[in-house]
Amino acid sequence: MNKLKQAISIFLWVIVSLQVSMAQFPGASAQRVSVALEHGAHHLGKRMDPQMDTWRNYGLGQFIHWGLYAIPGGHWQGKYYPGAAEWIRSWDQMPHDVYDNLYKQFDPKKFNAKEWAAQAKQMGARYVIITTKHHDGFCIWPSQYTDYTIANTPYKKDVLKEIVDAYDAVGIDVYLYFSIIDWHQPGYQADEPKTTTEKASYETFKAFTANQLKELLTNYPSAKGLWFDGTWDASWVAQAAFADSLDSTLRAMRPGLIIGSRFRADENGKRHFDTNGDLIGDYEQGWERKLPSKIEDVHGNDWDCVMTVPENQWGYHSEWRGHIKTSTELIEMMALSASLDGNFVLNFGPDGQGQIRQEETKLAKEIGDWMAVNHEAIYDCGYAGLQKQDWGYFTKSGKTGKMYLIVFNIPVSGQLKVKLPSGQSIAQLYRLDQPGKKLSSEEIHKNEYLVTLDKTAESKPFVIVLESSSQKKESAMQYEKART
């Protein structure tokens, strides 16, 4: 009889797990069946509570790289460093010790956290991360937990406090980055600890890390969210059943808090997604230095793309080799992802004296002036359904249901293509730019059209608003498909 309720309870299970990945995921394959995890995915689908419909509906943030990496610049006695400038510690050629004292030298005479947040003001953008601990281990706050904090420094001052207050005066939400990895602290391990005397010293490390995340929560209670890096270490892959029950300790402490799919592993090891290929926390945070191509890339699920201006530099490097990408490149890459229902995040790497570099600065003005224009494509606004052209992308908002051609590529002909849904048609068009200048198209086949473009030359992308309607109009020409 026990047996026999065992296969019924299986069965039952089985059932519901099929009703609730249908529900969650229409049109998915009711071949899909979810194995039991403790660790894994906590809910299916999007959060929809208003915390995270902030979220999603940024458009544009801000990622800062800042600490004691700052100060050799990417190089080291007259030697090139190759690397990312924050993990320099990790070269052979830095010795650790000398890297470990550099904070006697942290003292950021230029640094003005005002400067910096009306700079991303200006930018358009809408939140902000801000590193308070690299993998070095070094703070940016003063902690309790070491003395390898900014309050240790010649600067003293609580530099973490000072962005967060400049970035809330001026309406930027604040979002925390922590490196799980800690070269600094005696007790962080890479490899999984193995021995009686590993494993005690794995649980101080663990304590350390719970301490410092519930501290900076109690400090800065108007952060919006952790995010998190350096978990893909076999030690804290291991760690699934504390990683989950930290991960439920810091939402209790904060209500609505946000945290990427970076922190934690189920218990199989499965890191952003479990076993099943749910998502593991509120968003993917797969997309760095790269970007989806098309909708069924992201699976449903809410996004950002973390982007830096050259290759891979995250931190201040004094020189900065190969491709430098310009302000148009870095726009698209942002209207991209709001196409694809995605934020965009670009990199800033002041230097030691607490300075962002002109090239940054460049380019933050001309994107902010592009967005002046055009942010009412990008905020709020998401995945549009209409099939993508080469001519750039479409957005729609949520808010009012406007759709918008961010163009990027004019066709020689001067001529856009749009193909709407089946029963809509095109009520009108204007640049976004110009609202008073309506533009017109002509449909060429049933529910495609042509948007003509006056004979101008552009230096800049620029935004069509096209509003739909669903009174059909009638077509002068009747079309019908060929009979072949």
Ligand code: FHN
The other form holds:
Amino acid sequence: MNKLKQAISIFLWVIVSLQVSMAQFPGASAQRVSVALEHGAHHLGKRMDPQMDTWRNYGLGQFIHWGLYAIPGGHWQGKYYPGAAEWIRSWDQMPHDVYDNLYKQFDPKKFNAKEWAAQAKQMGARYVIITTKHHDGFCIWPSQYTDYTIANTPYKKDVLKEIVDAYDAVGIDVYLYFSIIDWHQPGYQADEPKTTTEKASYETFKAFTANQLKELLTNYPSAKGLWFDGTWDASWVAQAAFADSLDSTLRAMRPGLIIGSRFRADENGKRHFDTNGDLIGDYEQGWERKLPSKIEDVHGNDWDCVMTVPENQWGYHSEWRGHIKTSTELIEMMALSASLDGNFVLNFGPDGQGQIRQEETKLAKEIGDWMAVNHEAIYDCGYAGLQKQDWGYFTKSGKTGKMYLIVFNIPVSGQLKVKLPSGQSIAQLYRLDQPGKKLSSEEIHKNEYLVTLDKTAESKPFVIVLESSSQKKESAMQYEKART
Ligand code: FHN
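Having looked at the form predicted on its own, could you now put up the form predicted together with the named molecule?
So here's everything in the complex, that chain up top.
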């Protein structure tokens, strides 16, 4: 009997330890010990269909935050609002009814969707995420489910349609940003509804939300996905079954639809990653204004990073304070993203007249000029399987197999260290901006090379193409492992 008890406790211990050890590897797929979930992840590992393949190869995207908040531009009665401009309605000093009447002034005379799209195209963006409705609840499309829309502004016309058409026309895929938080809509509340009245009221809000989402997919049939935000409230987190069912409805309406990890929580209130540590949705949407530093951080999932130019301003703020990122910093973030299998999405906040501010226009141009020469190292590229070196980032094209060295720091020696996987050697090396001119390399250890550059300084990051070969060149050297 004692032996039986001992065997049972060993068995239980093994089960518990397995559960704990698996939980330490969120994103690990298949064959894992897991808790049965009805509303957790519905697929393990990456989605491999053509739509998702297109998504993961974008490399660079544009985010646009545009709504009523662009009118005050971070100021109210001459006072500077220190938060993110699109949150100004939540500032004690600005009365809600004043904000909620701003739509009567929305008449962006300088708005030209074709100019926005042309600029995004020149920058090299392959997709755009546009705020259809931010937390304030104002809709830039003529929704039939509320009066708080573009249709009731002096501008009247469907701004969203103008944007979708313009971006479609230049071949930039459109994704619709939608905030579940809606400060304007009756029935919305942040806390979990408790009383019967609150519950009934929140049900109307849920129906409203579902209707608006279905309306968006119906009215804008070319949109490739929904980019959700404002899903952290306790009220929404508690809607696992409803959100899961809505998720299925939306996906059934648009086969191939792409939805990230922010939309719905599982039945235990876990967001982004479910109770078993598996990614909910098609890609990880948690990289906002921050980046992973190594491949392990992304757990084998697809992901995007959304980034602001100043520290935290998404909507138009007329007075940016603090550090303003340069195009070189942004290009580096994009290179890092590509090197770790992610997309980089740069935010723009047009002003109340519909104009993109000069600082953003300048950055877009500089990034675009760089991309015109070097896009090959970003588009369709991902993790190269090589150890990161101090000079910059490796990427590898999933289409051609070519490897790229995106160089940001040249060592004073003018030599870059490159370590290839065993069995590979360098076949040829050249700069993307000087394709006819070959670079030389020297093997300094087994599969380890020094690539010699002409100069020890450059004003901009540049790309070296590395074509490797499995035909190992005969080396005169015998490398011996040290006996220690
Ligand atoms: O609160 C919003 C914020 O205003 C902005 O829209 C960003 C963009 O990802 N999302 C929320 C914060 O995570």
